[in-house]
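The data below hold one chain only, encoded as structure tokens and taken in the form predicted on its own.
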Amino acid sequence: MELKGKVVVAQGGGPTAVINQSLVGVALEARKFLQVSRVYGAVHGLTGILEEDFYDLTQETKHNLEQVAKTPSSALLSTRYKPDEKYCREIFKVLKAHDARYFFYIGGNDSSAAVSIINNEAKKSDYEFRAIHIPKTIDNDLVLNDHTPGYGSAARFVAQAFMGANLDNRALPGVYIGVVMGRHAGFLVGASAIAQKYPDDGPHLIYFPEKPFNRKKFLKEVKQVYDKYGRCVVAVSEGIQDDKGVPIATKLCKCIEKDAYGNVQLSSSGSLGDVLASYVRENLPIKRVRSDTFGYLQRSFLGCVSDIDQYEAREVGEKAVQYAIWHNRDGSIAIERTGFYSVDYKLVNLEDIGGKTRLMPDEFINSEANNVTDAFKFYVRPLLGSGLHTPHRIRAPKPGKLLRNGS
């Protein structure tokens, strides 16, 4: 069934770097098409739709829209509104108005579990109507995927951040401590092992949300990696949790923000870091001890992106339209690795991606549950992009002592 009609695309949740290859992705391979009348872009996700505010990006120039594309975070600006099926109604109201027959929204779990609702709200409506899910996310939580559009840029900034702290670190010797983004999946924190090029490189802890995270311990492993070698690199996840699940940012922290998921909003503040850092000062005797939260940082840094990521981000924005117009399918775009490297997409159900998250395999995590393996290396090295610049040392000999020789 050839459905004519307008395209609308939407960007939805937290802005990455790659998020505009997948809105070029689903306007230009969208414009080829002779059924579709016009490509219009919602500004503010959902909430744009409702309010009938778009772009008709049929207008745009395509020179235009690959300028777009390189440029990190939502060009259509964004939404952390939480849609019910009431809300959804009505976004389904005003999409049916302007005779739209494809849906393209691209965001993470919240957001496939909203294409699902207004799907079908078309569905009961007996409206002819296709809506396809298109993943981003920094965290790499999404189920049935190898990884997600966003989290190789956003992983290629965190190790090249611990590579610099690790320099930082080793000319002026103390405890560092980076906190790093990751709700429940700790796939962003794991990033930073690529900064450990030399045996003594930090990151020399790494804590995960999969894995409960216990204060003591976590002290004698700092003192242990700063007996060994005068220092010590610590990366975080700011969804570290004790073993009843209760995330140590509410425990230690106080002004805890929810945004309109219930979620903590752990990135809101460098509290963690601070009672983290201050735990060591007080009980280590240890002098320089600092601590970074990067933050939003992660997601929409200009510059620092992996081509790998860029790529795929641009590939299932296309393989989106395709699916829809192509195969006449609703469902959600999902990355399959076949190789290394490479890659497939395939759709699978809205159902069994929304409302679920995907965690750190235990293969991924060492048995110390302070680092990674070798397999994640292998598994997370592609991802980062070509041209990943690595430190150097000095390797010169050093000449024997004529005054401070023990004689």
Given for the second form:
2 protein chains.
Amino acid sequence: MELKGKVVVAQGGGPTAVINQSLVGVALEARKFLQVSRVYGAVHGLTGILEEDFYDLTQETKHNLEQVAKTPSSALLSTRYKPDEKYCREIFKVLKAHDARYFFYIGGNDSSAAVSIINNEAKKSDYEFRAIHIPKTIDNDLVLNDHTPGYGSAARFVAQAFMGANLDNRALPGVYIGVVMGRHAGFLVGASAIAQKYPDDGPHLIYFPEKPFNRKKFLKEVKQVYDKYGRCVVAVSEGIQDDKGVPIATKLCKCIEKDAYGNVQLSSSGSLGDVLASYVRENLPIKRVRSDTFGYLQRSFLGCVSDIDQYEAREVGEKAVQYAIWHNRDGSIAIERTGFYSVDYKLVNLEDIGGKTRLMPDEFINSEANNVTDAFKFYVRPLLGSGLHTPHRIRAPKPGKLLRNGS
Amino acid sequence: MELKGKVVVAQGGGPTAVINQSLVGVALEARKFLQVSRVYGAVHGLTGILEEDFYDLTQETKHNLEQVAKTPSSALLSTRYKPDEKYCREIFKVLKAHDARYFFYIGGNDSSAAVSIINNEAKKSDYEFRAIHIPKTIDNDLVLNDHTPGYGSAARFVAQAFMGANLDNRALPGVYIGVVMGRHAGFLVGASAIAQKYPDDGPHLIYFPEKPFNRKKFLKEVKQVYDKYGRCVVAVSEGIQDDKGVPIATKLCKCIEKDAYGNVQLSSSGSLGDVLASYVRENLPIKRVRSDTFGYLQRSFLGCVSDIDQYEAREVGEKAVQYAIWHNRDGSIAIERTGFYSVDYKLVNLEDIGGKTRLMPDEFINSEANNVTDAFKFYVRPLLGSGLHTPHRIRAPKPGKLLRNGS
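The structure above corresponds to the form predicted on its own; please provide the structure of the form predicted in complex with a further copy of the same chain.
To see the whole picture, the full complex is given below, headed by that same chain.
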């Protein structure tokens, strides 16, 4: 009883460095099955389905697909549009008209909710249809997953950025504040800790959206580090909140946008970094205070990618097709960690993923809420992949002084 | 008549990704000569000399030096202190007390001026002394050089960043503005043009410090691109100026710092990008407008380096030692381009480098002053090195529409 028809695959939400691995995993795996007549890629996510704007990926060369797989950002282009039930009914109509029997949507938890609605439409009209959500998010905030594809590469970018920023700050001392993406979850900002190679390496302080950010505490901690090392590197999540849950960025910034999901747009401005830097400059006797907002670089920089992340992103795409076609099941693919370091995949219920946000567990954040624990480093290091460069220092002896008598 | 004594090497100014190649080039080459008793590395540039704070690099392992060479930022640490004649006299006293006969200073044009003053002190007191300036700057603004070590790797970062930003902007269309370092010279922002792979790839507009920036012209050009492609990626130099030579950043930003050389500090704030983004948002009917300021990432990101840049940075260090010890000459090492792509090195007068700034020649900027020419692409591409990733697109055919009748 094979379910014959087309495969439709789409990409939603913010791009990642490896989201095209999942796309190519779906396309190449689906192309193996005789019951799959075509593999369509919808352009700009669900919008492409509604507008019947598809690529026929059956007619794409394997060689070009492999090149696309290595390219960051969504090759099918993306959307942030939030579909309601009416919109999903229209989408279902198109899928049915094209004899689509398998639907794969690569995205975050908002995308998994859309898959769920479309799947329910199919069930209501007794149309045989398999729908699977394929996880991706640089924030690493999907529940029931050890981690999500896209996170490892973004984490690698953040780690490498802070390695460089730490070296720069050591050469020309002062206070450096780097603002990292992560609306609710601190996994990405936490990855900066991999830059802490030598005992005095930064980031010396890391602030998470999960723990209330207090400006006085921040100032005190910057001063402590500066007094000890003559410099201070700080990693701050864009999503840091006060003790009432109000994002610090919204308290400071005049122009706040929200996306279609009601998510506050925090990444379009360097103002959080600038304001924290001004705060340090005005309250501590430190002249050189700098801030950078990593912005979009961290999710689509070309040439900074974790091989582990690429590999797993490819596999979640392949597994999705296998669950749908071999096992005739719907759901969301999730990554389980099985060893140090190995993973396996399982299928979980769509309803258990959508609308939920996974946060950093307490054992990953230190008791002062200003750094990660070793447990987090153990968790995150394998995800960054192989071949990670690390800095080296000169450790030659220093000769005696001739004029200053050792002063 | 061999000049026997110590070698002192130091690093000044902003770090680069390959400045330690030059340091290690000096150290390893100098260690070969019998007349060199020790190779000292001064900590924090000239400050380390004044304070007799040296590493004895003769006692560093070759293996560790090779690891340090691959590490970005200044391994000897740096300084932005601007020495006057009195300071340089004190420095000369220390050099003399330590029997230093060879001095190598790796830095930009400000550093070459310091080498010149110290060398004049030696001449005045008839102390046999060789002093060579070794070029580095990510801005690529040293005169008499085809290009400078450090530029190629920073240019590679900028190119890769815009490749990613362009893909991101294509997936989720809107206006994206990336602000790139470069106080006076547009070489670094120009490197963003290497991201223009497919005909509609951004950056669609590039703005240089060399050409007056006019906000109305900017707005008109953004609109033209957006009308054509439904999106627009803009690369802006932090140093863009109005027609009176006033930096746009200083017109907009409240808190402007100057360094010891009187150089305006443009990199400590995301405000230029934010203000340009607001300007687009307020004047054009485009909802999604984003800006990133690349900041310190572009000069010390770990793991983004040009192999050509590494190789040349190593060679300028080696050549400096050879000019000083084999040829008994003072001066500044300069890179000449001899082919496509090959280089050689020459020694130029210190006085011809210090205090001068090289700008983008007119043939590298298009007539509309909003993009580079092919001549610039021909110039810059080899400097970015080998193994540069480039993006790939899906180019599969699109099937016909069933419900919308090709609308």
